[in-house]
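Only one chain is given next, in structure tokens, and it is the form predicted alone.
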Amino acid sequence: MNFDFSDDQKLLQEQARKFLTDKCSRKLVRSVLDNNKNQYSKELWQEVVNMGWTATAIPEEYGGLGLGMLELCVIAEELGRSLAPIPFSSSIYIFAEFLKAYGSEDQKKQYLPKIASGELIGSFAFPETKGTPRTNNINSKVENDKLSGKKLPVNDGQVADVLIVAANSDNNQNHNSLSLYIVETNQAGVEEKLLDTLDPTRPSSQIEFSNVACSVLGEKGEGWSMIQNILNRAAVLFAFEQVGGAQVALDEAKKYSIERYAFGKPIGSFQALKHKMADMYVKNELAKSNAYYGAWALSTDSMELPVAAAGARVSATEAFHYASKENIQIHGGVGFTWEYDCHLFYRRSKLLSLNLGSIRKWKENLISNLEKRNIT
């Protein structure tokens, strides 16, 4: 079984890397970080849209390019390498996947072409309290097709034009299951508040809904199973972002260790730093291997996807966190300063580690899905 990408997919990755090297400099990332009013780079977003990346995995009949998830994986890795300050993951990995999997024909025709063209940005409003959402801590509800409740944090919430919201349906008073609803944010009754986070280049918001119009997505009462399916799919794509960021953190640590001299020698010649970088390399390679396995399961709709997604998510989260942390340590005193870029990778690693739920939650998923596989 060959888990490698095809020559065409590798060419796409090469072109994506060249494009982002040119268009997404660290100066651009810092400009978004420094300016609280710029919640993402609109210029880069438009450039990405013009490249057709937002349309990559959307079917041609809905205005997309009709390519596969593997093409989206290689783009995700390059976005991770560049720390791109754009709402690509919220709109494409999650919102578009929900629509593709569960949207009615009318919903797909209404939203997917605009998502593909970048005219609309989508996101997913799920948690309401700190920690991983559970069946007993979702209090948002829908009565007579009107939604009320509060969601936080919502990734890219303030820039989203349309949301998929998890809420209890009017026939579900015991909170035993959830339904999903599509909500447009440009209507009265939707109030947004930007939250302070460690990585403002990928902002999160608090959103309150007061009796706002909504339309059900998929079957009522099937929200939990729908969410788990899409989060498994998104986990693979996020893993590629994390792999990309972890690799650059290692590359920059290696580069600095060669250029920086102490006691007349490059610091990279010291055994302690060699061991740190060796550990970074091992974790990165393990994460990459799991991400490739996840990409295969995702692209083939394999029954292995729950296991593959959890494995990719856990290993990539650990690899990116470790690489970004040790990159700071290898840079020494200057690694903690604003002028060096080490903190940009640490910020992004912490953000991505929570975007789809905590690593503890994904470890639980991995164990439970492995147990199910062994039983069957």
Second form
Amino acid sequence: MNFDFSDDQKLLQEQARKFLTDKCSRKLVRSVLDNNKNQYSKELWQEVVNMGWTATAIPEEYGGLGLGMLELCVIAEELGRSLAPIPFSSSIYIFAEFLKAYGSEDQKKQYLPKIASGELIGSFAFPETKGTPRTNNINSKVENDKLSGKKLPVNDGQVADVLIVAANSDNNQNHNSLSLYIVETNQAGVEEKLLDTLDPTRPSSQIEFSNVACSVLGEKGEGWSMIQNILNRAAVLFAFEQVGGAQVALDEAKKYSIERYAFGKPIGSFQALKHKMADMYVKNELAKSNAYYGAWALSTDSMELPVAAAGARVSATEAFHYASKENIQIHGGVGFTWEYDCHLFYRRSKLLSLNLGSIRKWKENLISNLEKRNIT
Amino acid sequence: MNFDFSDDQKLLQEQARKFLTDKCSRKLVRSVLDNNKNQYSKELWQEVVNMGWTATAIPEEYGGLGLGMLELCVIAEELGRSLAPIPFSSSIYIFAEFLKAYGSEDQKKQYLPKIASGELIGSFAFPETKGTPRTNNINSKVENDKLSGKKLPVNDGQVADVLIVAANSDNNQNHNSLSLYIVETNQAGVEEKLLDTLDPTRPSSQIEFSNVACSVLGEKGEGWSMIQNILNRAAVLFAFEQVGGAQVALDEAKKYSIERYAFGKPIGSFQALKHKMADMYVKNELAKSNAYYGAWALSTDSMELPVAAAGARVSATEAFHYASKENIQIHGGVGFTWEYDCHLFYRRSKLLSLNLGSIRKWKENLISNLEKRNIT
Amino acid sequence: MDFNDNEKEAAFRAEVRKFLDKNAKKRTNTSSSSANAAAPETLRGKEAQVKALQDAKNWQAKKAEAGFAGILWPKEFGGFGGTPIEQVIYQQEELNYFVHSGYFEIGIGMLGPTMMVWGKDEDKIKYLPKMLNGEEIWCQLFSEPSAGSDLAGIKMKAEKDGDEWVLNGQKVWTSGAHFADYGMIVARSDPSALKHKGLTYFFLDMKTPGIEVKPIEQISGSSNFNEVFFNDVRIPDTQRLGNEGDGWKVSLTTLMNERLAVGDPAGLDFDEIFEITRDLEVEDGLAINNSEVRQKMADWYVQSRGLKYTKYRSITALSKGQTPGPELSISKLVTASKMQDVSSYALDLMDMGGYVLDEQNAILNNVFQNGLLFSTAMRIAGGTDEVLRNIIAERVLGLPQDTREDKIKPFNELPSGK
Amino acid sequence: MDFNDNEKEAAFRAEVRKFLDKNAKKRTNTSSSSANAAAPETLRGKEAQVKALQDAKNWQAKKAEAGFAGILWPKEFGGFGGTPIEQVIYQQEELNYFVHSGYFEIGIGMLGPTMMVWGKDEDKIKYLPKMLNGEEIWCQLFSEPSAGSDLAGIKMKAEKDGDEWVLNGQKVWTSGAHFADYGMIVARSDPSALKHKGLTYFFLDMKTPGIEVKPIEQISGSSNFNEVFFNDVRIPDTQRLGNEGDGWKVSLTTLMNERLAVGDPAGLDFDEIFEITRDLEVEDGLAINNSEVRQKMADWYVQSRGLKYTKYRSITALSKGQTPGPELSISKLVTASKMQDVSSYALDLMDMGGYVLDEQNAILNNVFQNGLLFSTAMRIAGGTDEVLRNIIAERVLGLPQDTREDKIKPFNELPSGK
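Starting from the form predicted alone shown above, please give the structure in the form predicted together with the partner chain.
After this comes the whole thing, all chains and molecules, with the earlier chain placed first.
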């Protein structure tokens, strides 16, 4: 039994933590929070690119480092801890994974090296309305090889150079034939509008397409299953970000509760808060363990991935939600002020929990995949 | 605003509490618990009959006292507090209400006076299998005016002289034509078998019918809606029993936590237990308020009854479940011994919560009735 | 068991309605107003705030003229000399109109009664009428950075200098300090005394030199509260209420009146979430047809209505001249977490788009997105969840207090941390 | 990241399997066995109990002969001299066979090691071999009516009388006292000392006159625990372990070994409830097709597997020679409440018939009905939910202990209540 990261991976973690403590201060996070016209921290992005993180899991033949998904998990946890305000998840966990899995040789050559080098930022444009994306509420479509439609929210849409867009394909208006298209945003007919959201440190946009050029990704009509697969892969990485965030939320609650006194003693000595933090700890440990299992399934391309990813996602979403909201509660009055950092975690928690689809949807995924597994 | 019982009703409550403190000791409850061949406490039943409680809400013309449903609510709360091991709910909340609502003049005359005087005990035989009773799993049927089928569990079935039985009617095998029949148990072809259950202080039986005489109650084919209506009415009364039980569970937890010391102080001074009891209190108060609303709807025959009854039922079920399980927890080691009384409440809580259908089903009832109300 | 007023109450209600109909504009839709309540006032912009305050003052003056400004105040101070149930009836009715009395609640509800008990006659005559008619607004300067849940942990220094007191320190969470004309304040006059014994209570003019008010920015974007800094603020000893060292006792008069001053917790509830389940699609169709959604809705319905009927029970008690029950202590405790849970769940139903705040696209005017943020404050301000559970456990259930070393040692020997 | 043994572990596992295959009968279906685990042993009837004990003793003798009885014990006492990971591997493998080692766990896991540290050489030689081979069973006499969560609150009197000690008082929650040959006991030798300072530790023969064992009937119908009464029980001073007044220190040796002695919490879990959702009908058809049921299943799956993978992480730590993490403290905390919730929910799915215990009709051998009762004990025995949360908060997270007056006052001056 070696259900742990390797020594090399642990070294990477240590370096990453040190690096981000240094380069991704709360001041830097707040520079995006307070002015989300900044959209993301360009300095940090450049530093992260310089560290090679964007190249981590991209094969060497496409300009990457050719490391495994476990290394990416390690980085994800640290990015989650530091609340990094950069479009890493959109470009690396999602866009690059779509390309790696379904891109043609030409598409891979065209995009992956620039994604790895940070020259290009990618993202994914999927939902069009509030509510769960379903076959009947995706109306974007491709006619005569031109895409039209309106997507929102597109996380990191305002900084994305290239997008994967889910749309109805041209040869079939049947809604079961969702297809994926690669679309460059630097062309006429693409209009972006920055949205107000709950987490301005990771902004999102509305993007409208009017007859724009696009190239199909993978098989036409296979969009749903490709999306499901990539969301499963991304879910494990998101889970590590969530686990990272949840751990820091607990750490900060703990620290504050030891330093803060009321009724002549540290508030951390009151059972109500102690037990709350014990509950945070339990949820965090379970989430971490479920995330590890997801990492194993992801890194070994196991058949277990759909179940493992959903389990990791559900557990991590719950842990981060609980830790970030109760961290505010433990801070008391200062907890809900703009000045203290508690809300940064609370905002990020909700963003991450919705970004790949809500916890309800992932619970549903988990059970349907368990049913499938039981049948086979 | 006078959202409270009247002074007369409060006097009744006071008398009932005093009476049951006196007549329904824990020792008496345990005499049925420890030997459920006793089936119920005949002494207590006789005392309760002598007090006129069985006659409370039965019209004077049928030998009752002709008081209102609010008086019955008051009595129900006290029976719940004292864990009375008698078939009061089956005979009065359910059987008598069926007769009052749907009985023919002859049927009322035949049964209600004897129910009021306690001579006869009635009950209701509905489910036939584990899982929610549905149109497709009620197989009892009446052919040529004779009933055949197997029912379980029938609460108080072993002591019931007369039953309302849900069965498919003879003129129509269509499962949507469920009908209700009155069946006397003192006839050949009725076989009862006492079941082991979680709450031996309120025993249940399996009852098998083989071609037995029966008389139809109300309209043939209208069984489902009659059942729904009577279950709604009974739900309010059950809610009062549950609220009563929940309050005593909290009282006993409180008492123990003040008397019991650990680490040099009463365990009731530890925040973890204090907050647990505060939560019990909150649930109990909400349940009580919802039960009051149910009582109002019941006593005024309001259109609100289906919503009010479901709300009362859901709230009371939750409160009693929580109070009875955490009462054990607060008692620590002695809490899960046979010797202490905590388990009596825990058992009764689960019995009452399942007896009229699970909380899931009542939540579903609540929402469908809210939807209906919104449409009209 | 009925929901009707008794005769005296019905007459009073009719009188109130007559006054309101004549002088204020009636709301048409109460549900949307409750949804908007979660969007805090200060989001409305500076100019609108100034106008709202002036409107409120005009309204308050009218109320005072008609005798409705202080239902519970004795007639000698311009009050109605009424009963708690009449207070409730007035509030119920006023809620149906587009008027706002929130600015005056702390003054009329808590500080006025404190002045009545502890003030000198000339001060009562000087201050109470203007407090009542809205001409002068009062704020309550109690909480401090180190005195939140532990309210007696006040550090604000009050040092006597001849006939004056010099105040130094900081207050925080002061509602309305930025528009208040006067304030009541508790400060520590003897740090070597026991915690609850070394306090003294004063009132003061908020324009006294040395007072600086700074709004606190909340995560919901609003600033309902202020920090108030005191630098050598000098006030005459005549503005002391109660004896030196009796500040805690005087504070209790203020706090005991809190119950009646605090209104309903604002905000979104069952009705709002139930509404959106009939529009939003989840994985298998309309949310309201999904059984998990339905079960959750039932939970919140039961909580929401349970609180409503608990309130009916309290009002009944008031109507009979009894002390109201536990309503207030459980109401905020349940409501705040419910709001947080409902908000979070609503966003989950909106799925990938749930975090968007854009006005054109968001549902019910962003009530759930705002609620997610606002509810965090609600679980803390005015007594944290934990404090409320303690209050229920100790005051309602009579469970023993924990050992309190801070009650037996001199204040300046207690460890105090951050 | 993989789930395989390293080379040394694989070799050990092969050796264990060989031994087990040769000497014991393999289980075929692990899922139903775990379901049965919730039905407590003592439900099986007297005769079956006697047979089970004898079977276990025979098995223990075989294990001792093969060297597997005490994996962690040093070779000099007949142990295997192994590592914690080898202990885990042995336990994992043994679980697949129809054998039972539970009777000896407390002795070999906790009391033996205490004897090794604190006992005299002649006693080690006399007692340890028979403890190991199952010939003599030991029990642990620590808890008392007034010393449960507060374990040091022991009142059992130990009074010195020449070369003997006289014990008077009561122990409780003593597993196996009714079949144990020997016991280890802590008693209060100096009530005027501080709580943790006035204790002394002994071992004794359970047949010593004056000892009376009474089984405790639990609500689940089983009697896993006993009350043990001591009336003028005289034991020689030679049976003292550690110095007079050092009883707490010696107890800590016993308790520190608890972690490794305690196995998996028995019981029903996700798999059992998932199984029945595919058979039971709820209001709209098969339970598994109902979305509320599905969401609940997901919650329990994630908890259940989260615990499993947490255990994998602990085993990994052991395998690397590190101290295992927090596994034990969170495992029982989560498992006990999960069992209670799963049981209660399963009965809800069975609806009106859920409370029936009849064997022919009930589902999965009444596992959920039993679980509803048994889980109440599980949340308390071996550390209540509250104690476990304290342990996590203080020992894992390093949060400050609450003020403990009972640590600074003489024991006989502490209030003690009921």
